[in-house]
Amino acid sequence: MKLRTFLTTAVAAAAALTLGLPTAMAQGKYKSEYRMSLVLGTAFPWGKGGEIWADKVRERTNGRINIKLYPGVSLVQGDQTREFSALRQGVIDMAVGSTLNWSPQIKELNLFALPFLMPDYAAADALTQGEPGKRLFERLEKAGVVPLAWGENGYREISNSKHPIKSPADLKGLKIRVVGSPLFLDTFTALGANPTQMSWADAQPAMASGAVDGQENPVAVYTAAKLQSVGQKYMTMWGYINDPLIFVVNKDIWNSWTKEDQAIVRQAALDSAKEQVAISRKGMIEADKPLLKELTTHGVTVTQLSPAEREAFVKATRPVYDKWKQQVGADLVNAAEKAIAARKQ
């Protein structure tokens, strides 16, 4: 019996070596399937980024690492604010997650939600690809996950079912759906609105029923979700924050892979994130902004703020910015402001 066991083990080991499989997989440490969490599905640029990453990893590892997508943050019952904790605990293996949704656990990620910090895409890139982004990845590593690349959900514009928004006074009393972040509550309260926290799964029915009047999201999300069909007829382009995404892996899962496969997954994340950012910005970076033209064909009134009109929103939210600068970390915010000032436009 011992001889048979020895022979069986030897044959299995020889087969693994012959096939050129990594040692970790030969020892059975690789999972047959890895769970990737996403808030939005593949109809959205966000989910598309996750799909591209999963495909590249599967192809480049010759099927050693297979990833299944779980959109709608279904691994945490749709509660996107619980995603990061579940990722850290191992309930989730991988994710393409939002800095906004993870900010309740990692306060420094509130940097991207400081109102009117980033005036353009070059400013957003200066943060994610510069010193602030490096510092934030180091912070995430200390929190027990492995961040690999920066993606992007986009600039969050505001829409509502009542009237055009051109000044803070136009927001007074409007019920605006926001993500579960105290900074969002402070920002919209300062503007005179009535911010209402709810998950994205609950948001669309709430808009359809009139339980909330408006929401803020990138135009690509608005378009893919067809929010005009749930009464969101007025859109204001104010670009008050940009929502970066992070391609990340649970630390234990990462450590279970060989160095070779770690390198493959990392490069796949970088390549996929680059593609995802391009998809996210498509229709908004062109001079004629075709996505906005598309909105008007659906009966949406699109309001473009003048510099003076936008400045009124900046001024109204400045006390919130100053308060949260201290909570995010003055050194980090100062580094961000410096990077933006030095950006190449």
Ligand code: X2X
Given for the second form:
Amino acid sequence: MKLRTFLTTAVAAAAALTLGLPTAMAQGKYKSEYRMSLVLGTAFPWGKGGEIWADKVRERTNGRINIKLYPGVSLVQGDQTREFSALRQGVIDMAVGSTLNWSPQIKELNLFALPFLMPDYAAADALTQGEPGKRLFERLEKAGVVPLAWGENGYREISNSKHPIKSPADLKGLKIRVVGSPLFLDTFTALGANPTQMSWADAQPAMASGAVDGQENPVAVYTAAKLQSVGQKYMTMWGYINDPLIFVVNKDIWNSWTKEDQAIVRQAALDSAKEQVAISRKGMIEADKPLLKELTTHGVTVTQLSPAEREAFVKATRPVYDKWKQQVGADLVNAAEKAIAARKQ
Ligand code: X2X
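Next, report the structure of the form predicted in complex with this ligand; the form predicted alone has already been given.
Full assembly next; the chain just shown is listed first.
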């Protein structure tokens, strides 16, 4: 640095300090490293999204904001339902988190777990990119975090180790691992199954030992986690819910950044989320669905439902939908139903 530039900078910094101007220099609060929480690591579309975001931010801020990934929700000892509280409290600086895992704290996020609300990807987009998504971000801001962009874990399909599932009767008595909020217990109870709540970390050994018979997760999660190797031999494509992800920053961390850096982090989140959604849908949106083909080569029996067969699941879970519509907020659910009805296909 030339002497003159140095002096100008030093004077500016001193002035900023005394005047309390919100410049990075005046704040001097940047951490050498920020902690990003993720449930799934970079072998999955979810973790890839976090990695892309971290890389873009590091590059575009010339290393001013340096992010380390913590997959396996390791900052909350693997308990994904505590992630949102930890984010609020500052144990976590930023995250790409699932609406399902945060719904115990933010009941409106149960919207996405209402059974059979979103019939296709266009419907999921109508919610996240439309009015309902805007309202949910406002709700999250009120809860004290800074949401920036919507990603996607994906449509959750059901698998099990016993037999193909074609009707609610096939679920009878099956022990199914579920996540998140009590809504899942209601859904699977209504279908005649025996749901049990546990973290992702506990779920895999439980499948391997046969302590649970089944689970529900996107196909991309199933394949990357190789769930066929823990006995999950049967998968039914029922698309009952889609699980969006949210790119988010802790509020104090956000406020410690300059306006310029805030804009960079926001734009990087939007760009990364777009890439992440594309990665997450890869193999599922092409006509021949290569990801499903891959499953069959691993010996997995993939069951497709006829419209009438699917309708039986919709009917069986309708009372749960109606009950939880009130819990989520009838206004928000009505807005969601409206956005879906008006979607472009
Ligand atoms: O635990 C799950 O099933 C997972 C990985 O999909 C979520 O975190 C919602």
